[in-house]
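As structure tokens, one chain now follows by itself in the form predicted alone.
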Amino acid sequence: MSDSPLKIGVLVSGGGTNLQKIIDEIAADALDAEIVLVASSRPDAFGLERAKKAGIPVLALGRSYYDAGTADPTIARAMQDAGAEYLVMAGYMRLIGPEVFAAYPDRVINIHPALLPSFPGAHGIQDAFDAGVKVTGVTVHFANEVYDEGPIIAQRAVSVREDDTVESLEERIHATEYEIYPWVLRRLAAGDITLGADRRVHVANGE
């Protein structure tokens, strides 16, 4: 465990509300980390504005990078140059390629608004609601080259109420995300998270 803050790079595609929560936790000295770079798959993503307001360097990619196949090498190189130790996906809506995973093996973390392996994909909240499940939730996991797969670090359940709408369920899901992601990052910064040879995640000092 290092005495210096955990250096993370954050990947976004949209509004960046999870990014903002991480920024706020760091500012409040509740998370011993430093965001060294925020990269976005969209140059108009509001998450970039959140980063700029907090004085965090940004990397704005666009369709041309992805069409040319240069997005992932660009991200990997930029994050390494910035000194990122881990990459944190916060609403990043692109499949990460092999160049990033080669640079950050077992060091890319994602959050998903469902209890994986159930309801993977871009519409996890809607899919869970449509399926009529009584419990859904949030998953934080190590990402791999398949959407919403990889060793699970932590999960928290969210009950689906009888009077729920998709909107009310989404609100509680997001509130849970804002709790569990900082918790995972705090454990990561403390050196409490390890990935065993069996590809199972072990969390010391867990809840």
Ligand code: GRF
Second form
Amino acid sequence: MSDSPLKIGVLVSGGGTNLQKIIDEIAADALDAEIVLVASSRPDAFGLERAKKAGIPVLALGRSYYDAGTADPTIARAMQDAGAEYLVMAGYMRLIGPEVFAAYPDRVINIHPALLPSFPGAHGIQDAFDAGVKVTGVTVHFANEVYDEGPIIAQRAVSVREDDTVESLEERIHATEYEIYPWVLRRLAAGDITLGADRRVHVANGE
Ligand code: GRF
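The structure above corresponds to the form predicted alone; please give the structure of the form predicted in complex with the named molecule next.
Below: every chain and molecule of the assembly, starting with the one above.
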């Protein structure tokens, strides 16, 4: 167990409800972490408002950064300057580039609303629903340079019910996200998560 809070940087593109849950868990002393910076790929992301309200510094990037190829070096530099030890993607809809992985090798985490490697991509909930699967869920994994790929840290199953609509399924998936992401971050803050040479993740004190 480390003696100082884990310093994390959070990456968002949208509403930021997962970010909010992490903010709330920290405020409630249920997660020994500090969000040192929230970066957004969109200047109008509501997640930025959530961060500002919580007194967290923000970095708002726009399309011009991505078009010019300066987004990733800017993020890497800003996160390092802020002292982030890990980067936590929470609805970040851009691919992370090599400059960020160079600064944070095996230290970027993503959450995906399906049981990877099934249903990667921007519509994981809808795609699982359309495929008629009876079980889907949530995955937290180390990110790499491919969307929704990389060593899996934790997964939770969510059953698809007979009377589910995509909206009702989505609600349960999100509720599950708000449990699993803080759980993983707690394990990370406690030093319980290691990535083996075999690229498998080992979670001490896991389930
Ligand atoms: C979540 O469903 C997450 O799994 C996916 O994007 C969504 C982000 O939602 N990667 P929010 O911005 O945290 O509300």
